[in-house]
Amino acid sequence: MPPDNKNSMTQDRLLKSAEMLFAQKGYDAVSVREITNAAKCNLAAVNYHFGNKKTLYLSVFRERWMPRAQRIRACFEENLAGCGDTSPASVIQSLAEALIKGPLTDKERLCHFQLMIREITNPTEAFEIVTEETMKPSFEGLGQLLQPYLHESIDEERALLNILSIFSMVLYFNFARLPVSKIIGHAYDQPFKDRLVQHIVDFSLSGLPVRENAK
């Protein structure tokens, strides 16, 4: 195997193993030795490919977390284009479907949100990367889509709080699948996901201060 390919495969194994361990345990609880053992490579590999543990952690977000976030964003945009309009109902439905119905696998989804929850509760430089490169642009984009439909009296802060409220509900129903399933009484099968998306749309529109006939 050519050296470049071997190095690329080792780097990829390190990223995958590090992501899994960081998601499960958090940054401080994971040692470099644990990562290299899981990746089946020698201890010096982290220094060779990333310099140190901190750079490896940030690389997990840049090279694995961010691309997944981009896939979700692309799914949202594709869903919205398929709706044929940018009404509040279409925007909310497209967002809910992108997060709840795809494109991430269950394993990807769990790892993705575990990493984010750890950053929210114990932020590092990775939180700044996610905020500046993903969260802010996403919320600004949603705001631009919804702003034409909001009541004229709604100021920027309240508009952002409304968007955050919708996004928080979608995130909860996406991440808290086990407790929701226990309470509802059945699994997240496709019919339930469809009903859940519609519930999110209906519930959000009830609280969103839109103009008359804008929904």
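Numbering follows the first chain given and starts at 1. We call the rigid core the largest set of C-alpha positions that still match within 1.5 Å between the two forms. These numbers were taken from a predicted model, which means no experiment stands behind them. Compared with the form predicted in complex with a further copy of the same chain:
- With both rigid parts superposed separately on C-alpha atoms, the smaller turns by 11° against the larger between the two forms.
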Contents of the next structure:
There are 2 protein chains.
Amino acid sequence: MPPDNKNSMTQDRLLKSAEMLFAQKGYDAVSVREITNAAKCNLAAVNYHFGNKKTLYLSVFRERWMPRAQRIRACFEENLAGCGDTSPASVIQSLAEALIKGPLTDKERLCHFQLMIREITNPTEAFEIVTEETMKPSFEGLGQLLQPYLHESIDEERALLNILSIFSMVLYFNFARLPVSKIIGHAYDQPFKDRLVQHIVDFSLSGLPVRENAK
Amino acid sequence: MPPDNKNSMTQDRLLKSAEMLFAQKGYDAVSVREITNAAKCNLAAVNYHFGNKKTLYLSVFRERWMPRAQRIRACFEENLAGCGDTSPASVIQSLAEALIKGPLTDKERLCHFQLMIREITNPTEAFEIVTEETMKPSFEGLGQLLQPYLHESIDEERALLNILSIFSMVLYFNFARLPVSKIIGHAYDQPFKDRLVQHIVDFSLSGLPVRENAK
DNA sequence: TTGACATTCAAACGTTCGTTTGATACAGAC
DNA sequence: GTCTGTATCAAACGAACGTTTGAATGTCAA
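Next, report the structure of the form predicted in complex with a further copy of the same chain; the form predicted alone has already been given.
Once more the chain from above appears, this time first in line as the rest of the complex follows.
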């Protein structure tokens, strides 16, 4: 039997380096040599531990992306439990905080959403993990939470579109930091992220802050 | 002097094929051979007409993406002129229709937003074209249109966040068709796009359709 | 100490990449 | 006809790619 320490150390370093590079540059723009250099191991290690580059990419989603998605979900549920109720305001506040401030470091969060976006624009086998095992269950859960509070006339599609819209904002403000920073004129610091959460909650609950007599 | 017809015909075919392939697969996943095969011309044509692959990619943005962004903008302005006023409802309706139904074919629109997303996640020199020459001016124009109607307490950053939020929805519902289709359970047909525009307008103006006594 | 096994490594594999080359075809100017 | 410049082409270039190989290294059971 191999020393499980050394074995998994190289595997873990590979997964870590691969995840960061895939997130930053995308699958095709990253070479196996680049990954193994970053992980400080031999070129052949990828094929020895994961078979090939594609399986390494899939392993990144299985071993690193999925657990993180679950951590975010757990954080949302903790936030909501702390609210004491399941009103739309509480739900959205808990969701926005879990996704934008949440349990992840800033680097992790950026990495997480970049991988997600790349999988949406270039779907591979990992797309199923992202949609079927993560997004879909989450959205169904949110739908059940919000449904009792929505207008009776709202059908299921409209309810889902509302949740997708909230999600689109969170996703966008996470992965499109560059253009957002360019447009608002400053970086993503902590106070701004606080204001961002507040904005998403406000906008989701009331839409544009229009004066009453101007609607 | 060469026959300007034949000259520009090959160039145009290259730009057309390159745009579609770059949008579908991303810069690194598309080879020059793939592009020249699609354009039915010789491999060396890319280097003869554009110098190299990277310049071809930039030319796609300059020669095809920018004009299309301008067509969308013109459509928005026509829509708004047809409304007779510049109320937030009219502005948002005109914007959502220009972006989601608009002057483009479905294929063009998908291509347009895919290129945009790719440039946001993998910024190159074309990123400046997308942000500085297109997004920023548009958002400033929208800000000036909406400002008079917003609450006096709303500062510039909050006003921009509102516009960015509307934009995030439009962008998301355009480029993330796959997961959206998976979640709502059907394809992007014309009636759905109508409902989508309506939803974006409603959501932007009022947020979640919550019952009054439940807010 | 020996043998079996897991892991690492340098080197090479064949393929595909972006780019270059030199020949060829063909237009209009003189 | 000859010359000039543009456009296309097949063929080849060196570099980088993902993957494979076989030897070397280290660890533990027997």
